[in-house]
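As structure tokens, one chain now follows by itself in the form predicted on its own.
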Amino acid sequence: MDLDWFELASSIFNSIFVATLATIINLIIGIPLAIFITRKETILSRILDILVDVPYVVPSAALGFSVGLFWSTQAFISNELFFVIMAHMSMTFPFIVRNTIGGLSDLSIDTEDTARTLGARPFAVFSLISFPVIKFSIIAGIIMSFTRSIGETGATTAVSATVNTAPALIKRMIETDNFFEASIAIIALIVVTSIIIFTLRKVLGFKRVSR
């Protein structure tokens, strides 16, 4: 078959999309969960931090078809975007919470202790000392998540069978031995992703340790 560029300028178009959405959303709620697992010595927050570690282990395709089964029980949603997000979601929610933690365990507790006990409020804590040691952790985990994001394929399939993202094109191009086609599309998908991975490490000044 010919290549349909817009379709995969739209496919690579919609990968980007759930990448980021999914990244964000991620982000609104992984930093806290870190922050609770690493600063509460509770049941809760030794069993949440097992539980972040389950989709590092359960195969792509079986937890976006567990994903997708749980939210078409809900009757107002029927979005298949929707389904596809929250797949992804599940798949790259650990590389935010686990960066997050690893940069929290190298802060010392005693420092915020010592903010909070001379009248500085919880947000204030956080922006004003944990967050300018962790950041490069977060823009790290950011990364994995959104790289992780666009190259789904499992999740991505089990949960739609109309949302067209970079990978699913891809893949229905192999399985239609439609070899070029699908070279073209993944040499375009890798210089867009790169293109964008360049411009986030610069926009949010992530920097190589030395050694």
Given for the second form:
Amino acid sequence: MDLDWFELASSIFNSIFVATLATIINLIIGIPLAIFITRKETILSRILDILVDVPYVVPSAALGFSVGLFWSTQAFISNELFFVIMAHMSMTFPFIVRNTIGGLSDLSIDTEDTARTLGARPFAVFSLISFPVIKFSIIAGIIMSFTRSIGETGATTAVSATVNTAPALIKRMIETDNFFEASIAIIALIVVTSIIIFTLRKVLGFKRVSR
Amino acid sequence: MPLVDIQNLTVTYGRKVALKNINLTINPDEYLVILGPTGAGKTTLLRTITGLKKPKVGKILIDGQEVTKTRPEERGMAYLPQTYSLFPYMNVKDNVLFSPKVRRSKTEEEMSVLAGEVLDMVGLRDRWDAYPMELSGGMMQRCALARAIATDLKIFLLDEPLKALDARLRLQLRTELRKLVKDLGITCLHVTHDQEEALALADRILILNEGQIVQHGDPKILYQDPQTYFTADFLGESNSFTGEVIASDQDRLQVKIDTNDKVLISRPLNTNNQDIIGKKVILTVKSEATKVYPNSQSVANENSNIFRGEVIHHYYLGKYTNLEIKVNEISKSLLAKISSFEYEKYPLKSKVKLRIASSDLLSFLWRS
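Alternate state requested, the form predicted in complex with the partner chain (shown: the form predicted on its own):
To see the whole picture, the full complex is given below, headed by that same chain.
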């Protein structure tokens, strides 16, 4: 099989698109969830704290299959790309939530309470007090979630036969004994992903030296 | 009109009752120290007043306005938790100006002047750009205090603000703290479990135990004339005896103590002295009011409230020394606090006499 450069480029684009969307959705849901788990002493928060880790132990293909099964019963949606994004989101959200929980655990609740008594509203407390402390934990979570999603194969192939992500393409190449093409695709994926991660670290201000 | 008025306040954590039916008023410019053992509900009381903990029952009024359901940021109180809680990613100046910034209560120019004034007040002007982790414990405490002062708020809630400091700095800062609070006309609620700190700082002390107010009042009156045995025993070091009332008149009680037939003469009960013959009481005397004499020395009124014993321990406390004296006739040890200049007069194993003036021996009805 000759390497189809257009197919490779579009598969890498698909991988990046899915990973980006999954990470953004994880950020939107995951940070409030981490705040709820660390700052509220309820039975629900304890149960959620345990459930967060479930995707770590469930095989990705099984998780993808269950996600596909759930969403395919929803009559209003039939887009396979949507299923893939949901599957990737389910696989990778523990990275954002667990890292954010770790960051929040380093910040005493007294500090946030003091800020409130000094006149700060809850959003100001988060943006001025909590966020600077948990920022690097969130960035670590973003990078882990993004890279895990880029490399995800099992969940993708379990929910869709048509969405062509880079790992799905590489898997197909290996199954058809096109090892040279697979190697090229892997190198291309590594190079593109490394550039994106390097840029992410620069843009998000990830520092080697901490104060 | 009181500045803070707390009515029938009950606070719970699940099924545990942390505060039970608290009624308390605090006047403008008053320095109220809340004292109590660990788990008494001191911090819960402060957190409920700030709005960080919701009460189950009761009302809180500030300046006549009910604030029970008002959010913490709208109550107008500066709260200093035990850990100071300086904001780690802000320098000293940004920490100090946090409240005016988030409240948007001052212009940039006003804030700059305010920061200079407040940092001068607490002696941190030359460390304005330091981050909390670069400060010593004393500096952190002063920075937290400066942050509270810069709020322009008139109620401070301080939760063990001097706890983490060494003894010398604690002594120095507590004097500065009271002076500052008084100079600025601030109403202050200060939680501590350090009795000496409470006695030195307070206009009024409130004693809390198991979520309930035991007693509150002038520090001197609380120390010398407590209304309850808990207060008498909690403040200072005491010697206690249980016994049965055998005679009573307006000025004194005669109590036969439980361990033998010895009769002690004490002050009358603070409450009802009628029909108390045969009732069980507890007698208590401060260790500094338990006078010690060498055995050879004759003591006035030899037959009244006198014990004979042997010195079994010295506890050297610097200015004072506590003598632990084994009294065989009542099978217990008593403490006597003496000046450290005197303690060589009472070597270990020396025989001594102890005398307790009946006016120093307080009596309370026994509640098992």
